[in-house]
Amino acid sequence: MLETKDLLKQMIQVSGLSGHEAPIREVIEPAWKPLTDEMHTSRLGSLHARKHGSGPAPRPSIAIVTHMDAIGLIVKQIDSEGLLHVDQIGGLDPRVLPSQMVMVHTQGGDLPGLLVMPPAHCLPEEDASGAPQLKHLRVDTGLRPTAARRQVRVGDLISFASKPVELDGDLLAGHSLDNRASVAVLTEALRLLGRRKHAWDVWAVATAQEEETLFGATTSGYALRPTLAVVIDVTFAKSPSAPAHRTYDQNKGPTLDWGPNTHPKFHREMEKLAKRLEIPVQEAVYSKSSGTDAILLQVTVEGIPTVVVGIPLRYMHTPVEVVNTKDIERASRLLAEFVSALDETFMDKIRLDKTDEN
């Protein structure tokens, strides 16, 4: 677990904004190739690598799908006073922004900033109380207006430049845990499998674009053609104040969502499994979209079945996301396994068209 970790602090330091994930692929790729036989890069920038199973060919294939984007800022406009105006790229919570330290990523390297906002009462009226509204924020370089404009580009990408924190009990926060804790994930049970047999090949996804547009998933589903594919992502931890219904603990393992996007046979012996070897899960429940790669990774082709891995993440979309290691190495340990009892009876198992005996 060592290893995940310090891959996970790694993985946290560097950018890979939704769209343009080189730099965070550049990261994976070395993690994941001896752990691998073979790798490459769709044309949409998803990173698939294959660990052959020892079953005979044609074999099944499960793929386990996360996304490596992340959320972050672009810029939209300089304006007179060498100030960067920005739009967001995903979803931001723009009540964090403030006072935050950024890095500007421009062609001549790497520029560090601070995201500020003007006094309170230089802002609109109707805008100078409650939160601050994303139109209103500025990256400041330090820059003199000349010098601004000639070494930042209009669409130069900003992305969150804290640095990865290990707080007590197994919590590690930092910025881009949704999704790299689960890229980790994947990793830890790639390390797993290296130790035991199974006989489906496996293929592990690192999507692009999933906070913006799930075409990563979508374009990867169709170059792979997975038998079962299993997503992981973050799902809301409980946090001060958060409506317990909606949120999710802490050290008491993944959730297995349930909803829409889950294929119901395949969760029920997900559940099964993680009941006989008493890996603590817990149950999350959607009734519309998991908001996810699954939403359309299992329409893909003739449609995937799919089920969905929450790892529980407190403040979610901000630079101070909060994960416990713990429920990365239980998830790692319940992909595994499942992996290694996939055999040629599975699909089976799990058809809709078929009576359910048990």
The other form holds:
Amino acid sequence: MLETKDLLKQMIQVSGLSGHEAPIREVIEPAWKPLTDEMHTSRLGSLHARKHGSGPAPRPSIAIVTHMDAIGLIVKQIDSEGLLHVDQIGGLDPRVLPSQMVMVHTQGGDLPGLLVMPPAHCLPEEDASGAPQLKHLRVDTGLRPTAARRQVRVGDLISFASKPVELDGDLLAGHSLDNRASVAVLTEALRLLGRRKHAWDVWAVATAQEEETLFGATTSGYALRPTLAVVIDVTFAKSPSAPAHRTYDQNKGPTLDWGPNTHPKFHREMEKLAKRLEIPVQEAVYSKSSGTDAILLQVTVEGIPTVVVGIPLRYMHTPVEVVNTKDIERASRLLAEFVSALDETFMDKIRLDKTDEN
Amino acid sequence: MKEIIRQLVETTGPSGYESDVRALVKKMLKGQVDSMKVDALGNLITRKGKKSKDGLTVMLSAHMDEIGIIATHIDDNGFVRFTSVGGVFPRNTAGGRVRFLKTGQVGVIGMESHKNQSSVPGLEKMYIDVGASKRSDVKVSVGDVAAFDRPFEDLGTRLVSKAMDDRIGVAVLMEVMKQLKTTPHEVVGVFSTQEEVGTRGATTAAYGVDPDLGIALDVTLTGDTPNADTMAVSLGNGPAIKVKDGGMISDPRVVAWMEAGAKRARLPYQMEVLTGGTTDARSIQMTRAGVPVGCVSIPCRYVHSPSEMVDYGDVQNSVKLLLALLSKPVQLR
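Can you swap the form predicted alone for the form predicted in complex with its partner chain?
Shown next: the complete complex, the earlier chain at its head.
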């Protein structure tokens, strides 16, 4: 797990915003290389790596899907003072943005910048109190207007510059833990599978564009045609003033998410295994949409039986997201155990029409 | 090109009812492309060129449909209630005229009593007055579709009409298909349907064409009018190379290829980051195992109003940019 924790710290220090995943893909690639047998990048920039199973070919496959893209900002206009007006990539909480340190990724290299807001008395009356809207925020790079217009272009990306911080009690804080904490789960599961026999092929998938379009997941599903898919994404952990019935505990294991994107029998099998192995998991329920790659992945081609695993995360979509590394360990162990238990009877076990015949 | 644009924008074709536009495009492109076919959703798929060793199948998509309205109810006094086909803004609607496709019946959009001048009532408070004094005089049935009625005006450098979104893209694509002489690519010009109701035509067209690269040709908003929302796109500053919109992130390799192509051809261009809205490129990108996509946008003021305005120079430069891009092999990196 130590190695994976170092990898996770590395992963939350690079950008890789939705649609522009190259920087994070280049960190994941070398980490997965020794753990898998073949690897390629999809036409949309998702990373696919296969670890061969020991069963007779053609083998069924399970895809473990974690999105690697991050939320951030994009330059919308450069004004006469050389300040950058911004738009968002993914869903940002504008309440936490003022006074953040950011990095502007220009064609000529990275420029540090500050997300700033005008003093309240300079804002229109209706915007003077409460959290400023994104349209009032600027990025100040310190560049003079002519230099700003020369070095920065409309469409350049801006990512958070906060560094990882280790807090007491196995907690790690930083930006983009959504969803690189799950990439760490998948990486650790691959490492555990290196020491265990598994009959099925495993596709490790780091998807692009989850925060914007979910297109990475559906195009990878189309390309790989996995027999089963597990989507791992972060979920809301208990945090100050957050109601208990809408959040999950940290350090009590991953959530197994029950709802329309979840294949019911596949879900129950994972639940049973967790119970048998005494790996702590939490039951979670979503009413309509899981808010993850599973939304589109489930309905790709002829349909892919999919389950959703959640990693409880505090302060989601802020630059100080917090994860408990114990939950990462537990989720990776559950996944590795699940994969190695897959045999030729599994698909029959989860057939939805089975009870019809009895 | 202006006469072609006039004919295109003055033809009516709300989403799902594009047949008149398609017939006109077919007629105008006759003998100018290698092949033409119409698919199950009504997309007109035209092809030119053969895919050489370093060539790609490139799908260009411009949508034929425009926003419009559809009749939902006719009352005893002959007033027609309606709902929208695509994104019709109520604020651009009252006082306007519509023309029904089937009968050519013209009507005026009226509004129930509305005292509060600071708000705009929804379409459910509006009706169409076709000039009838009783129900039996009305030549409109529930389900009949109408388009906004507003003629083309040539203001010199700027052109204005209803349905510039996206007949101007259709005009650019037609011109590209006509003028394209040598290309290493198989260029597939798709005149798509149902864009305004969720980029639906392009979804099936892209599945059928299975392209290596997709480019949408559509209008985008501008930030160059009084007190406009922030946007670094102006009429007359050249075609806009889309980086992102409300439903799609352009492939960064395609963006870089377009920027380099514009620079090499010494054509003006601008970078586009659009907060809302999307184009056919969204549907092309998610097709099958994914398609690298981009979008060349024609800057347009007052989009989704009956008076959409574009700059003729931008239109011509969009044609030149696409021809320059398609005449050489594509390297995406």
